[in-house]
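This document opens with one chain alone, in structure tokens, the form predicted on its own.
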Amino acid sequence: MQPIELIPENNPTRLTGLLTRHDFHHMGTKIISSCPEQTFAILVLDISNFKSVNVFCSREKGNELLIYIADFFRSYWKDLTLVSHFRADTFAMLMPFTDQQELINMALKIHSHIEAFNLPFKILPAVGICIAPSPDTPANNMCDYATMAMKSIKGKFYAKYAFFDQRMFEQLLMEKQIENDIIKGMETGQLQAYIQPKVDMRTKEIVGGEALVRWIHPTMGTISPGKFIPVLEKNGLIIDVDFVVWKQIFSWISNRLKAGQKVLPVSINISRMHSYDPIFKQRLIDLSGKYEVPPSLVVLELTESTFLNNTTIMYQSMQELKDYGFSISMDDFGTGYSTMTMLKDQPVNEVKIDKGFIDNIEDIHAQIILNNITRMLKQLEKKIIVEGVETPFQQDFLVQHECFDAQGFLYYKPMPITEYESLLDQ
């Protein structure tokens, strides 16, 4: 075998002296391709709560920990093994191996070494492992795969390592296809607003609706929001998708008003990513003005996590939108640890009780909890919507306890706007 020339193209990171990400990718790819008879893997290390070290112990202590980890990695930097300090608390190692247990042992050694570092609290290292599928696999791709495996266990105290597998690969392919297709989908009308009616359970009369997005893909058919919404929240495109749905709803309400037809308030979802969007508030105000839709006909529906991002900014934005005339609804009430604080501090008009509270409503403990929650909300003068009503027993219990408005499959599933129009016109 010809000797492999390993000359870094950039200087190693100043703090630890390990290879930079760029050099690691370049040199790693060269090693893997030059040794087709050898099997390689890349391990990526990340610490879930590393910032706590800098905040509670000092930045000097954080740097000391990074150097401590780097010294461990450096002890293996020889022959066909490479080590790198990517950034902050992220490290990587390329190593040859003959048995998968060698990789597991290395991950456990890394974990044990970091645990031995003297800190007043526990930190959680996570190691993702990717085995090179072929000698022509670029090291940067393997790093991405190992990182994906690492993120699947990051912050989980019971998991120390994870291998990149076929399931993760299929997930990655799906995410890439969603990212590639969503822009065209927005431009060509594939994203459609559906509406799920809200009803008064006493009379079964429709009292409003919630706008939900559906992606009608030309080749894959209808794609479940559960598949594409999390991907769009990661890459930020959910902001654009929300805006597409908002425009459809404002336009539809405007047309109904101009035609003198019946109109009821419709909720639109505000993704947590809008907490980073400085113009989302103005977008809503502009839509109300452009389409001549009174803001009282649009309910802004946010989950608790939306309020928790950039709390001060979101509070100010919601208060200003409420003052403008929009109603504010808190979705998934009761699913977060700080729900009560949010309810006390934020400008909320309406609360949507999560379906988890009524799934086992036959249980006496569930009944006690729900009864006290609804009583508290009434005392706070909040409008109540119960989500996920699916059985007559749930309906009867809720009505008996003076919860009258609900969404659920017992009444209607989300439907195209044309079907919702037909219901309103009957």
Ligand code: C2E
The other form holds:
Amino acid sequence: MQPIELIPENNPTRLTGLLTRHDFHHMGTKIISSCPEQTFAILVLDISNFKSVNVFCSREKGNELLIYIADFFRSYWKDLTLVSHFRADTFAMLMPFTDQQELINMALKIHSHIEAFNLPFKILPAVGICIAPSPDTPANNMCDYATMAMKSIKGKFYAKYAFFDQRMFEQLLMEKQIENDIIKGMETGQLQAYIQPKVDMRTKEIVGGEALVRWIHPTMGTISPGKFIPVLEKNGLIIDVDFVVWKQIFSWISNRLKAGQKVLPVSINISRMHSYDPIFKQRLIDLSGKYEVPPSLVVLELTESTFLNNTTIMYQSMQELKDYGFSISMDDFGTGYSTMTMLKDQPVNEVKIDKGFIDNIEDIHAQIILNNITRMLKQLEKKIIVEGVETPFQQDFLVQHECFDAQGFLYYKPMPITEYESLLDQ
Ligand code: C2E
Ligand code: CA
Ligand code: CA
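Got the form predicted on its own; could you also share the form predicted together with the named molecule?
Whole complex next, starting from this chain.
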């Protein structure tokens, strides 16, 4: 094997004296490619609640812990094994192995070493492991894969290590493809607002609808938002996608108003990422003005998590939007994304009871909970709508308890706007 020279200006000189991430990538790639007969793996360690050490103990204690971990890693640093301190509480090790059990043993040793460090509370290390698929795999890719495996168990105290596997690889490929294709998708009209009608369960009459985005992808077919929205929330592009959907809805309502056709309120979804967008409120007001759509025809659906960043600013924005004439609806009530606090403090007109509350409504306990929640919401003078009604039993129970508006597959699934239009025109 060729001797490996350190890049002089990047010699490890920091707190722990381990390799920098850059040197680790550079030297790791060289080692893996120069020993094709040997199998290698990269382990990435991260501690989910490391910040608590700095906050509840002291910065010195935090540094002490990092040096303690680094000492453990350093004791393996020889021959084909490299160790690195990427940043804060993230460490990595490249190691040769013959049996996977050796990797598991190493992950467990890292855990027990960290557990032995004296702290007043439990810290949660997670180790992600990526086995080099071939000798020409760059170490930085392997680090990404090991990090992905690590993140899949981060914060779960029962899981100590995870291997990067085929399923994660496919997920990663899909995320990359979504990131690559979404902008073109927006520009070429692949993103379409569908509408799911809301009905009055007593009469089955349509009382409004919710806009739900669909991506009509040229090769992957129709992709449901559950697949691509989480990816777009990570990179912020959800803001642009929402804007595309909002524009389609405003423009459609506007056309119908001009043609003198029947119009009912449509709900649009507001991703929690908008709380980072300073012009979010103005965008909605501008759309209403530009398309000459009265705000009373548009309901803004959002979850409590939207308020969690910038609480005061968001509260103010929602109040202003409500004063302007939009209705505010709290989505997914009861899922943890939306809770009681929001009812007390936030300017909410309507509450959407999550499907989870009625899934097992045959159960007496579920009935007691639903009963009391609806009673409370009525006392608070909130409009109630129930999501995910699928059976006549659920419908009858809800109507008996004076919840009349619903959205669910028992009545309609989300449909292209043209289909929704023909329902309205019937
Ligand atoms: P959501 O806002 O809670 O929307 C309701 C979801 O429940 C929709 O799924 C709808 O198809 C589904 N649903 C309605 N009735 C039933 C039922 O009876 N049974 C079952 N099993 N499901 C029912 P969809 O369209 O897949 O959307 C999933 C989520 O993606 C939405 O949940 C929303 O959080 C998000 N989303 C959809 N469109 C947009 C959008 O334009 N912008 C943003 N930010 N998020 C969106
Ligand atoms: Ca919604
Ligand atoms: Ca919902």
